[in-house]
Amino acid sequence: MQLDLLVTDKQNYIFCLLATMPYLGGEETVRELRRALSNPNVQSDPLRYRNTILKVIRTMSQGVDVSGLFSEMVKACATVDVVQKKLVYVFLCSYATLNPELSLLVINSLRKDCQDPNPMVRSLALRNMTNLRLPSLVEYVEQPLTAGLRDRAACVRRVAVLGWAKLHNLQPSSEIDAVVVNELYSLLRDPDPVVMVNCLRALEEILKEEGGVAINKPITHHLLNRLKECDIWGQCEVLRVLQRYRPQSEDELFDILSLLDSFLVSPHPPVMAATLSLFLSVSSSLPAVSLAALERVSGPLLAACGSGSREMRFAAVCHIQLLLRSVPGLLGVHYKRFFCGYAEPAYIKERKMQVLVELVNDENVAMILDELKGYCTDVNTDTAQAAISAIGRIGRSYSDRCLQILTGLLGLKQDHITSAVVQTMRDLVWVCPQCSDTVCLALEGCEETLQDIQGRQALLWLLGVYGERISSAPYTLEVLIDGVRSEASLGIKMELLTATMRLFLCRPAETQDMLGRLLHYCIEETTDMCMRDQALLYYRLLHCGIEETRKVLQGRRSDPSLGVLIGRPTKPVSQWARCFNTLEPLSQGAVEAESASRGSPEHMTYNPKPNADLSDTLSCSHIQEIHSGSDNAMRCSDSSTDGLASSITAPLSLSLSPAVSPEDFEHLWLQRQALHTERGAEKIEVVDCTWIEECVRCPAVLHCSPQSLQAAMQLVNIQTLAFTPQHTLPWRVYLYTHTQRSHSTDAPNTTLILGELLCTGEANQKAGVKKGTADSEAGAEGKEDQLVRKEMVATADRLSEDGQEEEEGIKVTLNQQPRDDDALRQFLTVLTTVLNTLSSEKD
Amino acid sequence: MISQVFILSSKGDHLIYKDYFRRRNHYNHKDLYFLHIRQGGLYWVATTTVGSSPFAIIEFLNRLAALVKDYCGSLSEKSVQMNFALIYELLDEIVDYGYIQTMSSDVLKNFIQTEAVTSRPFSLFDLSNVGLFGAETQQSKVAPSSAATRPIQSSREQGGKSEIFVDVIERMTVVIGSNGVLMKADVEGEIRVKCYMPSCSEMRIGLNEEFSIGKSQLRGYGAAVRVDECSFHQAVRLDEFDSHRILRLCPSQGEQTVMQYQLSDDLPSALPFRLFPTIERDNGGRLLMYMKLRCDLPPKRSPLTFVCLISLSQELSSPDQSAELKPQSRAVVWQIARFAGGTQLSALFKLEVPSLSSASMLEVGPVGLSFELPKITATGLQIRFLRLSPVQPGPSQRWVRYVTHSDSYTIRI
């Protein structure tokens, strides 16, 4: 007789420690689990056959290969105790497709159990006859998977109609029987919620390559009638799949929406989420609506926010902030739900930031800088400096108070927050230069507790802008001089010989000496190509004479229009719609955060990126790279239909994507030009395109700061690569957008267009834009980021005031690939409008 | 739709892992995102792809927790690697090919067949988790926390007991202005049924009757119970709520929250707690914080942990306190074993700090206050009654237990 040596306790115990070392005892282990399950001791006494097959599962769990044991345990599956069914079948489709000849065993059993009077044993067999996953013993599966979508308990054809979703994926390229398809749909009917709700399941993968599953208008109406019966995931699933219907009429519509709406104000966040996201969905085309259901669904949202849950409570933060890019007073007078409790998870923390920044009011500033100056204190560094940073953004609007706090932080004398404070104030500088009084004086100082390096490339470069009013300027640049040779970073360095230049222009006296010694380190010892280019650079441009010099480096020190197009931008709510209730907003924010923090544009050039630098100083013009949060407008606008471009043409629709970057446009601008003049009248057009020239009455266009015209363009989706100053003549502005006709849905129309505006003032003078330096520079770097954009300032002579007052048309020509005159005068509308509105603005 | 779902121990070790679907381009990690949420000291981790609800998926996630909770009575990594077999009958049973079939311990009890293995005979002097107490329907009789985390199914097999216990539970969070202006105080509350009942055909939760909700419909004067915001779990039927304040529902084996509720500002008893802190730097450039803390609870009463939290040798009123400078989180901690209502601690804290300057009082601060209040509820929510039909036959017991926890209450300098 076998010796069974498993029962007793100490087995056990060597049994666990064996198991916690799978690699050293994994094949002993095997072995005697193999003499146990074959002992017919154990086999007769249930409760031991069932104690040892939960050991092989153990041991499985742990890690052991137990692969070995599979024809033992294709024995050990003909049992009436569930439970160890339930046991062997983990195993079992857990090697399946180690050993599929010994699987085909199994089939005979499961088969057998698929016929058990009791339904529990029959969902079961099913289930696992299907995770099997073996393509060799599909067509053993298929006739108990059709016996079971007809099967009597609810169970089994939940499990059956799942099945062929499995069996659908494991063989891909076979069609499903249209008899199935058939089946599955007709058990939409079904009386059990989870059947109907995986029916909708297993039809959207099945079906995927025609689209998933129809959403006819019955079909939607037996959907929505059941939902109430289906639980909160079955609810989510169909809501989700609804989102496809379109409502046939506007009362349709309303009907939808009423009956869905006790379901927007759920207690459960997944259906409010799913819920809202239908509403958006189907009611893209009436914004009203839109809003209408985003301030119903704040109430629940705000209550997701205070969830016992803190994930719970991060994922409905997320969504708060998409909400706001729509309707940024929404929720301002529930501030106080996003002051951040002290046990709170970091990453809480700074969404919750984010989101007081944008709420704040005249109201509620006081409270809220209260609020977010006691976080600047947190033990947690990256909490300290996220709460720095967002009293830098309300800086932008309630300058004085922001400042006055970040003063008093500097005083605390911590490395980290003194770094954040000079990078906060730096960007708040560029945006607000009224600032520059209060920073200047606040900088004093501060170089003593500087320590990392964005902290003091921020304090150089204000060094360098500022430095005639920061006496101590030349004396805090000389210590970093003096130790230029032990300097690590080569950002720094960089950023210190632009420092040392600029202040070389307005204090020559103090820094002649110094910025000497700098560029004859860099020049004969350092032996880094980019510092030494750049000192070169700097050193023939000095022999050029002091006014060129002036002109290359002293460019502007802000973009105060910068602030209007960070501020608070109200986008269409069509914008983020489609990414609400994904995963996208809870791991897009860090990168708009990032961007956004980097507001002030300028620094970017003086990156160590060689091209960059050199094509910038090089052409005497500045770039201007604006990375603003506002970017990410292009990145999700694919296809979105902005409330006034649709009000005026409602089948035309303005796109941004994809992206033209200034050096394509050039080509194809060059090229199609080129087209246009050397055609005759009476030749073919052999590329399919459009050339036409209008003239649009809009004089005080020409007043507009680039950047609200660009601002404004940016809200019809139009987006303006290249303009000159205001009040410059010729005036000009270089721009494009995608047109989308989806009058047709199948095929959407979609063309590019490509324009100029152009202003020659009473004199009607010729172009003089050194189109040719502006676009060499383009070149450079424009493909590197297509949220660059880029404003290039074409030196051009400067006109008096006066001569522009006179009525002035402006001369708009645009150019249309492939050909399609009804949207193209659509378009033209639109730029009209916009034109117009921001000339009626200016008056 | 979920590919994998995972338990990971607090060091990261897998407990769990099931895979519902070997999919094409599975291992496409571009594509795959990891979500997970923290309960019991376990990582609870599901894989999806980006298009799914991270609502429903954590929602899924703490449900799951949730349910292993009620099944194995307890959470912790122990239990979960004792039970490994239910808990993958479990994930078999309510996700099927990645998608969620059923999360009902109602349904869930008619196919899951394992039982349950606990670590140790269960007790009822096992105090261990001492937290809450007393039921306010059984005057005599206190329920030690304990007893109500053992698994739902003992109670069919070994003929348990069987008992019913309502808990009104409420988180606040509070923050007091340097000026000790109260800034915000909002409480999130809720009504948490745990049924150890096999047969339960209806219950009925009478409230306060001058339960109001909502800032309009203030009525009466005095005692009247408000809330801003509420709400119910789907089963609750609400019929008897508009007349005479009554919840009634089914409860299904487990726990399941039956009600939610928040408040706020405008809190109707004064807050619990109020500290006095003077900072100064004396001669020697230490930094001395002396702390008053009262407590305004009626005098029976008293907080059960209380820990307080301040931000930055010692000498303490009291002998029952113990203070301990914690130099990771640059914190003092202050720990008060007893604090009865109705009176006042204090202690003065020195503290030497390099290179003190004037500018270093701005850092101290804020004192963060955690404690457990049993037997109170901020709003003033009571449970009026608690009746089961039918009556149950045998023994059976119902305890109702209140009790409020800082969720985060805050007090600046």
Given for the second form:
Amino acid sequence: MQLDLLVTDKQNYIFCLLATMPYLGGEETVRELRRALSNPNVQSDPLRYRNTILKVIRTMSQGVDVSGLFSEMVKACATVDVVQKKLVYVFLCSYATLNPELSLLVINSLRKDCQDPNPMVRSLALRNMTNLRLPSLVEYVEQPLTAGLRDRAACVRRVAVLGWAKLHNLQPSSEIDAVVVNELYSLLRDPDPVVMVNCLRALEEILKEEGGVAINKPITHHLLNRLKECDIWGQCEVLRVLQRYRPQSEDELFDILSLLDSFLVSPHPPVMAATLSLFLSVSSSLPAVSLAALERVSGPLLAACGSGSREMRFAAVCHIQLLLRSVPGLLGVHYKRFFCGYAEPAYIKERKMQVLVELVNDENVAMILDELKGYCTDVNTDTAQAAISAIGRIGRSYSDRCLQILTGLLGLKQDHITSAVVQTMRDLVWVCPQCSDTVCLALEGCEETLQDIQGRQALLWLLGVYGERISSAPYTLEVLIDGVRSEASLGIKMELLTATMRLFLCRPAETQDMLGRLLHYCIEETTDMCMRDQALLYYRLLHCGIEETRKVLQGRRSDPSLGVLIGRPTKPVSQWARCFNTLEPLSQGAVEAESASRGSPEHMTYNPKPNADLSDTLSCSHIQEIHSGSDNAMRCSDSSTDGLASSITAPLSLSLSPAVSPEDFEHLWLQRQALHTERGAEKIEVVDCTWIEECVRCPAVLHCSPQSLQAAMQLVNIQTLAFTPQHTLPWRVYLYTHTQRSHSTDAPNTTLILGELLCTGEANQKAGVKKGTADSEAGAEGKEDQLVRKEMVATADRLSEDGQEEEEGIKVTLNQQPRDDDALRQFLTVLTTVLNTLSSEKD
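The form predicted alone is what I need now, so please give it after the form predicted together with its partner chain.
Excluded here are partners and other molecules; the one chain stands alone.
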């Protein structure tokens, strides 16, 4: 809130004197102060009288109840000394609610001061009138406030405007005076910018139930034109209120953006953030404009990251993380600005390391890994563990370099470092199985250093899953099983039981005896029901046979040749624009960061984000498939009641929202493949899912780097999730996108497409589309399905006719739900065009 009164150097000295006065004591002090305030000799000497009032305020600040001096202090306010008035008013506003009857005596003095020729006295009186906070005095305050709105002095108008907001807050259920509201609206054009901003604040408070101040075109352009006259906080308030306005035309939109352009590069971070928030709000329908605005603010945000205030640096880094969701390479060349300083607090270092992970590319990966390696030995254990976790996330794309660093850290033999490294290796082999050989070699002997629960759980998981490659695995488990009765952690015991069962399946001779002892302890001796039930499950499972046990405990593993692209999928600006310049980004990064203390990967429950559209789109409950007898036929499911939506193809748009994580993708892809295997021979009547396979001639795509392929796909809003390294056969890429087609009369039709690109290295066959369609009546293709087949074949032939006959082909497998043949055909055209473009560039 703006200061309404000017304080001179002399007044500052007097107020500072309060902090140096000695503490005088309790009730005896109050009686002494009462005698001094009532002493005529003291009252006749202005300096002694003021000093006595200072003693009263000093005593009050020490927590002593001086409300008994209320009547004496009321008399003291009848003075021409402005400093004495301020001191007395501080006392009266503090104790007015305890003495409502005596407070009526103050009103007469305050109303008299409202007529004083000195504007400082008038504003002081108005301010303290509203600060008394007594509903019984409202009727006495309204008339001076109304007069104050028309006062000649700007400082009086500032106080009067805010005074009406205080009155409304005192009686929120009272009727709103339309005359006062109209007067406040007229003051929006007051020549004083502080009065204008205070009017906005007051109207927002008074009209809260009606949605706040009404923002129309004249008010919007008036506020924007006067924005430069306001101070920093006034500019932020105006920009916040203007976010509710929507331009009526594109010309008006660009006029507003032109007025805001200079504030995007403001040297004041609050103004820059508020401007960008408004920029994103009004340009939500123009993604290109929003992205251009993000590039403009990158400079001021980087400058804020170097601010002397720790809080400002932290907020700037958190908001940069938001920007990187939509423009991942925005600050790639400035990655050194996010190197951590020695004296920075741990919470800033952790956020900076999260940003560094998102900025990694082929050019700077060596520098970033060297910097993170230095943080791994930080004296702060949280910082060291965060650095190790960051190296692990980078290892999803640069596994060799990162594993070399992680293996070297194990040689330090420090408990917290070894624990973080083992947990990171567990997470890394879960998403990058090709790293398992190196990890297994590095784990030998590290069990002697591990002491904390999370690290030991990670080690047990690795011993269970990859125990056949670790020679010391049975001996390590045997030591733990011998001491299981003294183990206090339930998580360690349950992980030990699962690891021993898994190791028994691959090394039965070495594990049989210890498994029997562990099962006996868990079933007969332990008192924990969770552990006992799990042991009984394994015991009964063993009675069903080794093969059944193997199916349950080992299951299907990911393809070891696949790796996961680093970073999150690019998101539209509209997904996070609403939370920009709020406190939400300050907590989001901590929630989204991978936790080093979580349990085994398979203990994580598959739980997609609570997005209604995503859950409906990803639902597999209605997927029905028909398997064709021919291996060369396309697999497709069709509904007997649905045909082509229209002979006129509606425009198609691709979107990455809502995002699909690698875990969600793998879950859905495997679930649908399993469903196809189980129901492939059944006759299904109701279907809502389509499978297609096509061969596209573009062999040079195999030589593209994963980052180039991802960038090319993201240009058309196709997200690449997993890949095999270039020059590796078989070569695979997994991708997804959301399609949306808008018809003139119908609601937009949205589908989810999951895709796989595969090259096995065999000779390419002629490009074509293979499709099988379920027919509820006779199983034969209808005319509409034949039309779809012919159009897809023609599209594939047209887009690949320039290829050589014997060139290697890329097998494209697409799964769409719900079915939309037109959208699938158009997506196939887009995907084939991108692949051919990449292939031609490589050639």
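The term rigid core refers to the most C-alpha atoms you can superpose between the two forms while keeping them within 1.5 Å. Positions refer to the first chain, counted from 1. Since this is a predicted model, take the numbers as computed values, not measurements.
Asks: Is Leu735 one of the residues whose Cα moves 2 Å or more between these two forms, with the core superposed?
Replies: True for Leu735: a C-alpha shift of 2 Å or more.
Asks: Just checking, between these two forms and with the core aligned, does Ala315 shift 2 Å or more at the CA?
Replies: Shift of 2 Å or more: no.
Asks: C-alpha of Ala304: shift of 2 angstroms or more between these two forms, rigid core aligned?
Replies: Stays below the 2 Å threshold, so no.
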